[in-house]
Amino acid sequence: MAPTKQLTLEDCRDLDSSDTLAAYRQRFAFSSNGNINFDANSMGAMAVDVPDRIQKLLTDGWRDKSRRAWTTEGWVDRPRELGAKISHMIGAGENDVVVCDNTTLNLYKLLSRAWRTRAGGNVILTEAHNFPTDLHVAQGLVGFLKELDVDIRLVAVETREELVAMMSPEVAILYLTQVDYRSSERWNLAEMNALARSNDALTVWDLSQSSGALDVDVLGADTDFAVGCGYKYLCGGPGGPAYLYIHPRHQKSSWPTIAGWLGHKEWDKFSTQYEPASDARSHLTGTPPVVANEIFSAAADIWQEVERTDVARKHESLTETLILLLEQECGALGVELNSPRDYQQRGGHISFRHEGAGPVSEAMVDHGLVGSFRYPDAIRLGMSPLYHSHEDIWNAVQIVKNVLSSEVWREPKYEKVSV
């Protein structure tokens, strides 16, 4: 249904005039050119004290303390404690998170370890559009396996509605990704959780293009495994470690993939004999990223401090604004909703269409606009409860509506499209 009037600036501003998230956008540090960055589906800001941060680490650290500093400045614990610092933005006891590796990894360790504890079933069912990397781990865990006379099989849909009708007690894992990274659309988490239960099946999900934007509770959901990306809404940096996260039933029920030194029940007694720790700690390998990890604490410390709920809230009302510009600025223009209208059923980013999508995007970009393309014709404009404002939906908009009625994305140079 059409808005009954025509949002303006003003009322983008009053809406961020009761933004009870407001202080936290000082937290973060903008671009030096003026650039909304509307990317945080992609590359989450940096907290502004990074830069500080990674200057004690390597001066009070690594120049003046050397090995210790990994006991006195507690490195080797870091990925336990932001584990704990951003479980809540999940709905995860503080000890069934830990920050480490990067999704791939993870996904695989988590999905050959819900392969082993399944409890019957020889099919892998996920949908044939899922992120690459979450299809490649599949692909390589079941073609190592066959090559051992595994019976198993993937099974990749090309509908939700065929995924749904698939299950069956031959599913062993249901492995999705709760938001889908091209269009938004959002599975619904506790319903998808009780229907693989119903057939005896277990869950792996991705979690990165949720986490830090959707009230997000897998404990709540009763989730079996999942993982998330820790550079996306979360800011923990570029090419920062991700997270993963089982549930306490799963725990000590079996070892993890890679047993490594730090996942052992007591790492520092250097024992040759592997004693996995008792909860998902048993899934840390080798040694921490130091520096990748102080870049993700600055966020963490942030992310301890606010409510995953209020977070929700303020994301459900800047993408309602943007959709809501975007058809009004923007709808004569050529722009289409690919995104779900129901928030409910979408994501922590929005997308269009438009029949020039790659070279929109790049003038965006020359125009003070980050987003991102995806093939074919998607443009995503990603928003961050914490440091992105209404005011700055009606900007963005007015870049988006200029570009595409000046025509200027026409031009050659805008032919060539990152991704």
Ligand SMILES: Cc1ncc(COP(=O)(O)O)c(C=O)c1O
The other form holds:
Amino acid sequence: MAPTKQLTLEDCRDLDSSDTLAAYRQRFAFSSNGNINFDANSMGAMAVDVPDRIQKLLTDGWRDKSRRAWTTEGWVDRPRELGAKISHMIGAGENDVVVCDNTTLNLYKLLSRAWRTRAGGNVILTEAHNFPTDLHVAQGLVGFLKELDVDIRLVAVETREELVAMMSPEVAILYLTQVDYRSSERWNLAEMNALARSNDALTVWDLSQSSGALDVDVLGADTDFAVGCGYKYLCGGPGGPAYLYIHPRHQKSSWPTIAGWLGHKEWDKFSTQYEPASDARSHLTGTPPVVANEIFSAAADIWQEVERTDVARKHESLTETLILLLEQECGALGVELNSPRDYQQRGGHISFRHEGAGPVSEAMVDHGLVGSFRYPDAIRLGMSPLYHSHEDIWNAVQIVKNVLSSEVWREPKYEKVSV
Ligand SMILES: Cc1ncc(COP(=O)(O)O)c(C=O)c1O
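Give me the form predicted together with this ligand now, not the form predicted on its own.
Then the entire complex follows, led off by the chain already shown.
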């Protein structure tokens, strides 16, 4: 068999020269120490105009307009506006998404709401290794309802095969994270929604590790409810708000779990009797975080300019290149792919195993590459289709190769591993 052609730096540069999203790199600010931050699956980069926008918010808004800025600067409407601006990135309509609270709170709002609108069944079905907060929300809700003598069960299975086999009319809600935060394994949204539907179950998805990287189409896949983090690929800023999505067929049917004044259909009339807004806005609660929303707005304005399918295409190319290069350059140094090889089966980041994963990830930072370690032996690299290039991937893999071949990671100073 003829040897497979080796990928070169020139090949990476060729791929970059035909990248239709290349210009967006300039819209983001990069680390002043020159590090390559491959942690978009954990914290997306800062849009370059964030400092100016915050400065303006503080002076023109807070200092000069004070209370009136809620209206004149649109602060109060920002959760709906942000939702509308990012809605195409998950294939939703503009009124189906709002940006608010964090993912955990939104999961609670939607899981409890799904429970109240379920067709039948008493089981919330999930995976035992779902992200901890997703599991805790379900454990908390089930525990609370059991105290009220409600007949409800949480079933968390170990494997995908078990999960599919468990689907039956007993399942009220299929509750999953689309992309596994460690291995990057991906569920097929449309297939799982169809399976749930054929058993009269509703679906609640966590898209935190998908949106802003993959081609997520919640409406096309007939998804009931979904949430996602704002601060990962979507670049909403550290601790920035999350989003929630509700299929239009569920928007009018009942009250939200937390009925707050800003979810009222005419909140500015200050009525004392709650009446839910007619769309996803009913799940807004109280005063929004204005500064955090301004940071997210800088990124949302960029997302408005791009097509979800272009983003996904570039992301596929970046991750394919990373897999090829990691195996080509570091395969003989003990690196083993820990994510599915088939693009349709994997999510936003690439995870690889190495016996010294923790210290290796620490040494990588010292040598200019930021990824993240996940216990016990995996390193995750999350690339952004908006601001990373194929050349970045070449450079990142050379850093991994250097750290491994020099064995610098064995130095005692790398023993203490950060999260
Ligand atoms: C799948 C998933 N869900 C939720 C979260 C975090 O939720 P929150 O925004 O409430 O901290 C993360 C964070 O990494 C995540 O990966």
